[in-house]
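Only one chain comes next, encoded as structure tokens, the form predicted on its own.
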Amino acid sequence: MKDRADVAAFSLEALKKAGLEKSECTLRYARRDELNLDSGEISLLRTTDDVSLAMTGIVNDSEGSISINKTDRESISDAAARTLEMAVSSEPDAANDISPNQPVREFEKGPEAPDLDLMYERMRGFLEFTREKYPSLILEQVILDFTRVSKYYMNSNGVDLRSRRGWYSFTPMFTSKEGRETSSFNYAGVSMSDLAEDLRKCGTIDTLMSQSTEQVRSMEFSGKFMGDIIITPDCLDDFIQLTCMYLSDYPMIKGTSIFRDSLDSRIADPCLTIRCMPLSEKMASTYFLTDDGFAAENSTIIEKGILKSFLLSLYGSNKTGKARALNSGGAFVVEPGEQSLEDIVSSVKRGVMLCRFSGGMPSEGGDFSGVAKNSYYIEDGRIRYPVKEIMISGNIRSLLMNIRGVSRESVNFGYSILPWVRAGEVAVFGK
């Protein structure tokens, strides 16, 4: 089967022939052209291909799912038979379902093929820039790649959704060294629709490399205090993800979500607005199809502190009786505030500029703790020094309610657009 749509259609027919009452399949083809820089030298250009076929079937409210990486007829027919076996052996659940009939739609975004010569030129320019401006910086590994993904979703309700996307991604990983002193490892990441701009100018890459050279002289902090954190754009996505976890299927179905009864109620300071914008033209790496078989739409999660939507899949919606989310999350855009970053910093009596956070999953009640890395100590409205790894802890619900400022400056990473956010009532622990 040469036509990829034919593969998806054959998979759907195989599930029907196997005896599934309802069925769906998602076919994903991806090709990645990758340029690597290792130990300061451009070392590798390679192309990799990946294919995955996910097949799901329902019989008597029991569901079976399987994923394979072969698309020949024999493999697909065998996978369909195994899907039926899994469904028959599963517990029935009336919430199992597939998306209803929708108009046939096809989406397309980004270039179809990479400019390999320009990729090499941009990588070489980045290497020359870092050697000249940051001689103490060590580029551990740098990856510049172009990815194009074709996706096909079909189900037995007649749904036929297709998308093609292409984008560049750039990820440098680095540390700095002066004599025997080294900074903590750090990295940056950004997605782009084209390579019109020098790589160092994308996202916060130049800022983070500059900070790395400063962090060679990081200082120890001892003691404990309750203060503010200024969450940088590089770190903010992590905290949004922690918040969204409580809006997703498992805690909502289990009834343990700290926001389970908070729809249309205030859960954050009014200065905070968070949107999921998978259809945004401002971002390079987004998506058109949801994981549960719908054409994605933009949505608002929190608007001026008010919770406006949960992030429930079709299954989660059926289990809870609450509305299904219009998308699969991610592609976050936080509306900018009215304060400059300079003014936000000057308003902090004592706190931390949180540039990277490493922590485990928060508790059911929203408590979190972890290590602040590549961060800065703030006192009396001034950034005093880069601080060696320290612990911070707090509560997600309290953190949202104690947001005290959102910067008017934002950073477009290509997959999210985020400002700096100041939040209070966070515990900071040194040695």
Given for the second form:
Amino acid sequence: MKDRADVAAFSLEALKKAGLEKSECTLRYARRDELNLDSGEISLLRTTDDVSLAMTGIVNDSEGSISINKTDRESISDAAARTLEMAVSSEPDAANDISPNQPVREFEKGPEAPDLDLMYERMRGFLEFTREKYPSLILEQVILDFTRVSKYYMNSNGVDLRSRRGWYSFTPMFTSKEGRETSSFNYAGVSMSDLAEDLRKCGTIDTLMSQSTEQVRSMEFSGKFMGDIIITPDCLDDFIQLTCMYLSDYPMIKGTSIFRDSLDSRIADPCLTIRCMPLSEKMASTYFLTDDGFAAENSTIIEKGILKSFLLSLYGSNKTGKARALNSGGAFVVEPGEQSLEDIVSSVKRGVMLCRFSGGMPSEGGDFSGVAKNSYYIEDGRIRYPVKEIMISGNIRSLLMNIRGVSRESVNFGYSILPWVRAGEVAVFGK
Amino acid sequence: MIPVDLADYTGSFSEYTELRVQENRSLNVSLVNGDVMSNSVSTVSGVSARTCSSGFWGFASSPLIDDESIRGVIAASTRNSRFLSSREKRDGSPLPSRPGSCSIDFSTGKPRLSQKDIIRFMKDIDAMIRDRYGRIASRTLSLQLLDMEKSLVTSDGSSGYTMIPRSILYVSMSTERDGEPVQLMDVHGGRGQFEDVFSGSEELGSKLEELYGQLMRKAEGVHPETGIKECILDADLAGILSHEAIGHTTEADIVRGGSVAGDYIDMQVASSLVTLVDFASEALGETCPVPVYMDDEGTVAEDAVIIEDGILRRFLHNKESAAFFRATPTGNARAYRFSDEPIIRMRNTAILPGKSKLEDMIGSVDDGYYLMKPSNGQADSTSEFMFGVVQGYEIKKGRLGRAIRDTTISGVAFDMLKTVTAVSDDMKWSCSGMCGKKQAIPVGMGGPAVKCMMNIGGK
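Please supply the corresponding structure for the form predicted in complex with its partner chain (the preceding block corresponds to the form predicted on its own).
Now the full complex is given, and it begins with the chain already shown.
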């Protein structure tokens, strides 16, 4: 086959020939160059090529899917035959479907190839910076990579969507140690379109490393109180993900989601607005195609506290009778508020600056609890000291309703843009 | 079936090199309230090479498994390691070598079932739940099968072939209490292909009955009191404790990254009742859930005794960390996909059984909790850990009381292990574990019940 689009077209034709009434295929080529630093030393350069071909077919409302990572004609034809076998083995479900006809679209974003020499220079610069500025900090593992992905989606309704994306990601993980005193490990992640900036200046990396060095002297806390938490941008993504979990296919189809009847109702304080912005130009690693065969669009999940959208796939939408999400989630942007971070901190009588949360899976009812990691005790409007071995617990629903402030400062991680958020009525307890 | 013999390519090695061809085959069928929500299979295969040049590593992989690709990844990997060695200087001391060979195949000898048979098995279980249990608001079944087939050859003389399958069925039931959903899940299966692990849907009948009974009790349950409590951790929780809170802190790369375990070698870190082992392929006369005979660096695998009678004895190593710590590698370097490089991983980690009876241990607690099933777990370089707990009971005056709702427990492992006052004489393995350190990979976790002090997160 001459080019990659021909492979996708051949796959779709193979599904049709196999006898599937409705069919779709997603062909994804990925190449990744990854520079690794382990235990404080540059250690590994890794280059991986991969391809995945996902083929789905529907016959008499029964669906089967197969995924392979080969693109020769024989492998594709075999996979198409197996897809039919999978579909006829399954049970009919009228909710099984493929996306309807849409205009042919092609998207591009980011560089096509990495600058390996510059990757090395940036990594070496980062290593020298941390050795000099933070001598007690150990870089446990640091990964700087460049990923380029070409994706082709085609289906039997005539949909033909293509995208090519390229971006750098940087993920340092570190711990500080002075004698036998050890901090909790911490990590950061950022994505970017180029390496114009020193890596230490990306996202909150320098702040987190600085905090790490003081966290070797974290203090225990005894007792229990109901107070505020200020969720940092590094930690906020986790809480948004937890919230979105209740808006997605499984709990919505099962009928157990705590927000299943809350569309267009207030589920959060009016100061909270959360958007999914996969088309944002401000972020480096976003996406153009949804998992269910649509061109992605930006969407609003919560607008001034009102739930505006579930995160349902085409199948989830058909199953529940509720609207399909305009995208596949992620790429979160939380609208900044009007208060400065300084004012938010000064308004807290007693609470915790929650910098990382190590929590159990929340219950279906929304209860969550876990350990506040790399976090700080706040009293009378001042950050007092780093804490260890303290837990927090609450409920997602009450947490959202008790949001008391959103900072005007935000951090662009390249995959989300997030501010600091203050929430009240959270139980905090130490030993 | 992937090519087994890679010996022809050793002539292309110019540095220390590992060459691996691998195929992962997976099947996923999910039913939600009787509807087939997922019905998919996946086959991912390819070739990778990892090369060490003057102490620097190069890695390359390709999904194509032909002569050109195999030679191509060897060349690309060598190029990558030399890219680094031409720019950085490091003491490239020789890597320790414990070469060997193996050929292990856990494929079933029975006729393979069709996809239709497998879906029928799932539908039958779903129907049992629907027909027998009136107070179920929703039910979810998920079957996940994985075959990992690998061929390996290394420049220091190792060669091996393994096919290690795993078949896991997750059964989840939800009910409602005061309009709020309450859920409980159970996991069945383990090492082996579907035909060797499941003989029929009816065999699960008693386990479904038990899950339903536990769910009904949980629905009437209470939130636990917060604070430090005397607890009995059942086998599943002791297993995740062994893996997350202790095992990870003793992985040599984590130790080099600052783990507190680095300061504790040959020191008392636990009650003398605690011996903790990372088993390679056999434990107490049985094949482990995730048997490893040779790791992905070609090291012949053997058990690693991490804690012996409460004393921290060793870390877990790959070849590079073994050279750094002047230790012997025990076969802990593992990779999940063909495109993953081997990193230090646990295999089957468990506290060894003790001499106490579980009933006596429960009977000895005046006011505490019997904690049975975890959801997820995380740990820290400080050995501070957190586990979600989804099933447990109060213990009042030596007797089990009310069920508890979902909660979280936490502690510092090397403190908490010193509070262990009893270890039960039985042993259970959890076979469904997936460890998420950089790459996901199947692991076994297990243990007896353990009596200790634990910090409970309530409401």
